[in-house]
Amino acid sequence: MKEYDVIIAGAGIAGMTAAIYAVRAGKTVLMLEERVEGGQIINTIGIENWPGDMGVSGVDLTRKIMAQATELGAKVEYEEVTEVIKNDDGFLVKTEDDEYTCKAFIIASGTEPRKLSDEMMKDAGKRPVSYCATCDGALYKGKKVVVVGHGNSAEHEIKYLKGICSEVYNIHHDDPIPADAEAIFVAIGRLPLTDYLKGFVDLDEKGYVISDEDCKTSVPGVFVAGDVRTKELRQLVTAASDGSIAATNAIEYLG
């Protein structure tokens, strides 16, 4: 069985930060990533908030930091963790392919996207249902599409296609789809992807970790950091600073 000091579940921009910050000090890290490492940022051509890089895109900007993570010498495995359990020596991590050991773990596994009701996907029929205008708009360049959702996502959605698309709708989730519309674009909201802590740390009634700006749970050596966690603000900065707080507490944890 492989043993570390840190195990990260994530390998977003908080889970990568983390690394970063855990690895220079002195301490073996691996982060356990489910799918890609970058998490949702991967989808956006065009960063304009990020300091200091106006306009780099996703997947350079996390190219970027995980060579950083890596050539320090945190490990990275693509495997989806599926139970933590505390043990008497700190944490066994089990995947769907291996168990791991750990004194400290940090929680960095984000969010995905909430999917459309089953009668929703029926009344879609043959047209296509995207979850990012940044990675799929081009494809509808001239046409006529729907955006379903009300909120700060969806505006971002609805923005960047009307400078695509010669018609752009917004309707609620139970809002019939409009019949000329040739493509769906979904916006109603993200679920964090803490399935595999049900019983091990608290989480609110949405399913976020529940901590503070410390990122400390409630559980002694495990900590948590970006989206996942309960905040107000979810950012590529604020998953930064939540990556570096969590390493950083998680190292004076170690001692």
Ligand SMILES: Cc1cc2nc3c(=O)[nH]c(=O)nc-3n(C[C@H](O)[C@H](O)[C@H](O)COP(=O)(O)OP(=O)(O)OC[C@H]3O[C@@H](n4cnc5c(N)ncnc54)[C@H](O)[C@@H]3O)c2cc1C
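If the structure you just shared is the form predicted on its own, then what does the corresponding form predicted in complex with this ligand look like?
The following holds one chain only.
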């Protein structure tokens, strides 16, 4: 069994920032990351609204923050947190292959894209469906594509694809897909990654961890940071801000 003062689920901007604060306060810290560090921003080429580093790429920003966290002494393991259980001394954190214990736990597992409905998938037929224009846009150079969705992220995808594709259609999530579109890009919102927390902390009706600016949850010793919590503005600066607050409150809780 591996014991830590603080375990953080997710190594996106919120989780990595929390790790920096906790490790600088002398705590032993483990980040558990299901995929690769950086989270949602990893595929973005030019980040907006990040003070002090205009147009930095998601990869470069992630590299810098992770290097800072690990050079200070935070650890990272690439495993998905599957369950968290309260025990006498703190928390038991389970992954598929391992078990860890900690005295304070920080949820920073972010969100994933909302998937296209079964009906629209049928309409898409054999045409490719992508959830990331930056990742896959180049495959459709000079072709006609469609972006499903009308929010900020759809706007972001349309702007990017217009520089590559011959035509970019934009439709709602229940419109028919234009027959001549050769690929479908989906940007219809995001869903919180909290299945592993059901019955452990209070979630709202959409599955976000209920909290406010203090980043505390319904369970003492469990804190939450970033896009996965109930909040108005889901951005990098607010994720980093939450990470600092969650870790500071975890440090205070640990005494």
